[in-house]
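The form predicted alone is given below as one chain in structure tokens.
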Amino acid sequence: MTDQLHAVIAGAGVGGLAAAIALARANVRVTVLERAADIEEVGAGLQLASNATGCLRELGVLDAVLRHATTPEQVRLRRARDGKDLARMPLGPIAELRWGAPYIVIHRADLQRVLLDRCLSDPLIEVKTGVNVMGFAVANDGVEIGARQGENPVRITADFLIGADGSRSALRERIGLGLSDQLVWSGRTAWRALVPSELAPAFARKLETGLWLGPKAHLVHYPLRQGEIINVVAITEDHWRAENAPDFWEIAGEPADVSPRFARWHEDARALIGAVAEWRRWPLFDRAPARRWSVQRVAVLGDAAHPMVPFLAQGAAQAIEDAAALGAAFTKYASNVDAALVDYQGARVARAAAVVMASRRQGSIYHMGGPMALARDLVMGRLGPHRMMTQLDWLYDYRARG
């Protein structure tokens, strides 16, 4: 081994590339193997709440995400029957001032390239696609990784190995952190849809992220790319299983799956819903709280540590925090690995926990019916704008470094 770390990431995500420029900005080296044949462009929106583009600008790649970023005004609360305002929080320049960093919408793949630019441009990070990571063994002063790269063995020698592969990750079951709580299904589904804004009703095109709550059911809605698209997402309650479900992105939906649910909402919703060509199905999964995310030498970040439902828009924000975290842990130890994985685990463990469990609450507030959505829309309506940001304080406010 030089005196140079050298560290192996599992998974070519946003996890997985921001924890190579964390690294890397540590001064560690760093190959990135990704699974797929090409890094291509799939998903659809993400919002990035403020812990997570605080996180991004610690990395030094927030002016160029920002380039490719929608900052919405607001976020507006509507009543699904008949589409009545619950509540409004402003966003714009408040979040920066309040949270210290924007919030922002972005496409997926507008956030991966940029990534992945930053990767390719930096010598010290190295980006192999097609290969794919089946096992590894642990020395004393390193991991040996096993992979293929189509029919061909391949074998690689680092100080360390990250798993950002993903809830169904490999790598966590491989240390033993997945064998005893594997993924729970929510009994929920997301379906997601991108509708080019001259085909959108007029509200739906507004700079605001627009939150829809009704029974067993809510809506979200946002601008991306300039306007250009809007990204549409209805979460229903769902009967059907899906742990042997492909990638989420290839399943489809249609049409006469997604509308008959939203029947009886108000026009301006059913509007939206009936400009969807084609949806994509996907279930939604969490996890329990691990109270370990490292063994020895290996440790996971991302969906792979902590797969959360999706109600406070924190999935792509919290492998953020554990990439930025990951890279502040080496920075303060530099070659001691033991101590820096420690570290990582220790900043990060709780958080997440309480991040996920959040969420799953969050669903439960948003699909209430009958007298309890009646007590929880009168509640919203008496927060304000201020409380309503002072409830999320905990959660937007956070610095890996602070």
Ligand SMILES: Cc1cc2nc3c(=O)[nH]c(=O)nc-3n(C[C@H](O)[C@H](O)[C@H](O)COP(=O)(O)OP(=O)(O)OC[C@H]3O[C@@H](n4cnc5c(N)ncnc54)[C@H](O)[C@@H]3O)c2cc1C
The other form holds:
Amino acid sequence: MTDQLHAVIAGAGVGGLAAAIALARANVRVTVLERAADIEEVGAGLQLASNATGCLRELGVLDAVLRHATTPEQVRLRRARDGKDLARMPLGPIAELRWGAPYIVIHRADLQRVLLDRCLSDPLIEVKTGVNVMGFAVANDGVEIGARQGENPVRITADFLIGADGSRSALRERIGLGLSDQLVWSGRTAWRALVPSELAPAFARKLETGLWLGPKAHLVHYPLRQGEIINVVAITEDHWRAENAPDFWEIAGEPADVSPRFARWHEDARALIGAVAEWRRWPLFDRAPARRWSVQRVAVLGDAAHPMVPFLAQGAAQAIEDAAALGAAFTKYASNVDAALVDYQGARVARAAAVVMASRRQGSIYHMGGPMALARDLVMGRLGPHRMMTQLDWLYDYRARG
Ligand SMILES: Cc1cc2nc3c(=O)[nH]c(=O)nc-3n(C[C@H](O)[C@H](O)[C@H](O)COP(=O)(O)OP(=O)(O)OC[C@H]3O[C@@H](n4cnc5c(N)ncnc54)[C@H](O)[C@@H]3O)c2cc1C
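Shown: the form predicted alone; wanted: the form predicted together with the ligand:
Next comes the full complex, and the chain you just saw is listed first.
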């Protein structure tokens, strides 16, 4: 009989918590270290397509997630200028039947709370907040992790370390994926807001994901929490230099920063944007895909491994896929850490790279103007729901074990 493995995970976002659950299911003892003092209500709505919910089912948390989720009946694409319908794609039971798991929308804080509760109820998982992971040293048969809890240094030894510390991952920097491994500024900003349902225009209260396409901008909205609030995301183009683009999570935006950019849009879109009292501003970055995610006993996961622009709504979904694949690798290789991390990397690198690149392309398609936009709208109109779904099969019809 071998000793039980011990993993440290840096970061208690969706990726880190899902990875803790997946590893514990593979009988690995896990310590999650989160630098924030509390696991707070950050972010707003997330769409989770069937590839993510299928993995949540594998992790045994889908039923709990569904209690907080909303299932949109369709995606409705509209043209910014005149509000004309460009296309509709059914979701609801049709999506579930086609891709084997539901397509849902959920507040990020609700998803994180479900994952955290599951972690806290698992005797194999310990979650410590207020602990900032600073670095690590790899020895032959393990990793020594250096962290700070307030002023106090903390040292923990583990068999392996997972960096789930977000898109500005310090652990990714430390494992060293090359000089060209930099965050890439997309030139785009997401403005996010939550609008109380009673203040939102009626069209936005429908049980659907609305997607509006305009030149150099798009708008997404869907109801959350049984329709109590409407999640609104307006994406615009900005031309800061990358180094001047502010860090995200933090920044408030005023209605006057956003409304003028949509002044020539259809009145429905303007009414929704006008209903927002306060925006949060998220400059959008990604990285060119890396070929390696793991060096010796340390691997990255989630945004730390594959930050992406959110135009396919797949960042958290890919983090959840990573977690499921990591758990599957340790189920397969049990105490052989090296083999399991190689298996995890092999299962994930190409898939996540494809999603990073497809997300970039999607942004260009959404923001077309002039004749290109006309051609795009024609093609979308002619596609029809069946072919739209077929185009998404590669993305949504995915399980961690293939
Ligand atoms: C506008 C917008 C819309 C989006 N919409 C969607 C969507 O619809 N669907 C979807 O799937 N995804 C979406 N995403 C992406 C999604 O939000 C992210 O991909 C996902 O939250 C990443 O999770 P993560 O756990 O990898 O990283 P994070 O959520 O960034 O978590 C990282 C954690 O690590 C902690 N940490 C950092 N450094 C340290 C350290 N040194 N020590 C300890 N802890 C540390 C941080 O405090 C944080 O809690 C969207 C993103 C944006 C910006």
